[in-house]
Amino acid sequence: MSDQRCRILIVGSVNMDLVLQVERVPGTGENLIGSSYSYISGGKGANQAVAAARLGMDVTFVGRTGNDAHGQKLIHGLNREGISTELMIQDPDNPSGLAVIMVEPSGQNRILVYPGSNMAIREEEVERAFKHTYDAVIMNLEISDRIIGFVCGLAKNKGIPVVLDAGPVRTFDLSLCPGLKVLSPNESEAAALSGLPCTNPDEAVKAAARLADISNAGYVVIKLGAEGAVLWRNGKSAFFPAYTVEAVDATAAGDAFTSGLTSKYLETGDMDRAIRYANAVGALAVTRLGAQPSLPSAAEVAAFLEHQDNHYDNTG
């Protein structure tokens, strides 16, 4: 790629996060007392923009949020990270997207969404973004299956490649994205997406194995959490681990993984160097709280990446 910055086509959610610090998950018909609660913009798409934009790359982003205060808090804060959001409705009809996210002390999460505006995107609105041409469009599951397949046949029509973030876990027809050049889910999406489990690295090959062959995409990635990440391409495996750190909220943090696989793989074309890069970018994001303040600068991953190498230099 030259020096121009990439240009990156977001089509997704925007959701305001409720965010909820608890000790442990509440059982059935239990009541427990939280620590602490607070709300903080999110939505998968949004978060891919804002990790999009933090590492450098230039992003458009097509979604939809109520015409609420919410939504108005959520318009705002893509505005200060430098998304283009021209193209982005106040829906009359429709509520903002709400995320209700639970965090254990872990870092570990449960999240409950409920789509609200994201549900309600046009057809006609995506047509009007695609008058522009982009490097790469990424995707989420938090749209309807309509949208989803109405963005790849654009895209797929102008060769412009697609990625899609396999989340969160739902049906779908992955008969809809012809030509995709990355599917990458997590590994309960990959699991219900497979119809195979995926709760360790050799499963993981396995799934990627049967979704290249459900949805013919270039590269499928799953991505591990903790232990990291399994690529699939041509027929053939790797596993790329997961950089320690110490984990307070992984909320985000799959975000992150995907659009630094796609900021690393559009400037060097090569999908091992983009795995480690998306490796790097996740495991920051995991150790700060909430979704989008999580996000990391690409300084910020530049400097991670060269206190990785030093200390492998000095203890290996």
The other form holds:
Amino acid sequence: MSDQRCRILIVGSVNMDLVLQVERVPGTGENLIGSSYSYISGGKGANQAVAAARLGMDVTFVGRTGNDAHGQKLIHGLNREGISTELMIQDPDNPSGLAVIMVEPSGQNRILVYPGSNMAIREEEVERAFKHTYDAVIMNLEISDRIIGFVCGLAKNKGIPVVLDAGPVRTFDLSLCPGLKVLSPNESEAAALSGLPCTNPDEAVKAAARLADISNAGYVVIKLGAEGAVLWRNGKSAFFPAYTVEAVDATAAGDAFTSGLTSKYLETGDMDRAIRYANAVGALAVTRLGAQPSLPSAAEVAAFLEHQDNHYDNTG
Ligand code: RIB
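Show the form predicted together with alpha-D-ribofuranose, please, because up to now only the form predicted alone has appeared in this conversation.
First the chain shown before, then all remaining chains and molecules of the complex.
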């Protein structure tokens, strides 16, 4: 029997997250007591891979961990989700990526990342992956510019659409990625890339228009957290309000959104439906602590949407 699932290649980061729950994040020079800590598997690329697998996609992951205990645990976690990790490297020279995440009771977080081995992915590791074909490639900015540009070139040659989740916040030369299908930053990432403020849906429309000009992406989708998402397509904008949920931890909500969007877009070819679905996937990720443990399955998303009939006029 042939596997009808969409095939996704993710070239991205994998981190161990040190998650601290705090009453509030400390200010400069302040020393506060937190209420708990745990090590939880994360990294934008790995989170996107796990989200995609739980939503039913057939996922191949290219990335690097260190040759250390965190690395083994991170790869094992991806394998448990049925993600192909055969092309992953355990880097002898660099430690696994580490993120320190402080989560406040509101679910808001602050994240600081040490990329470690994520920045050492090499061209030949990616080339091996491109011996196969995929329905889409997902990347983020937690890996080197050189590799992002290289992957975009290989995908373009093979006619494979690329979805670029533009996190974390940093400058990036979008001309390295001509022909993007989807460019999807959050508010602060959109501001950094566009040079425009992006704190509400109106500003997001302007930032999205600027990003579409700079990148020439088919779709610019700006994630606005608890507000929802703005789409810019062919010179027109649309706003998709978020679902209301009880927030525990916003970590990986954007990663969940990106994989939700990719999966529904590949299934239907309808970007509006894809964003509505992505809003649901992202909302569910906010209701649980941690990155990968928070990512919902397709069944959970379907059950959630069954109770949200009137949220959009045409939920699709
Ligand atoms: O997007 C959330 C992720 O950002 C975390 O899991 C952390 O590892 C950082 O990469």
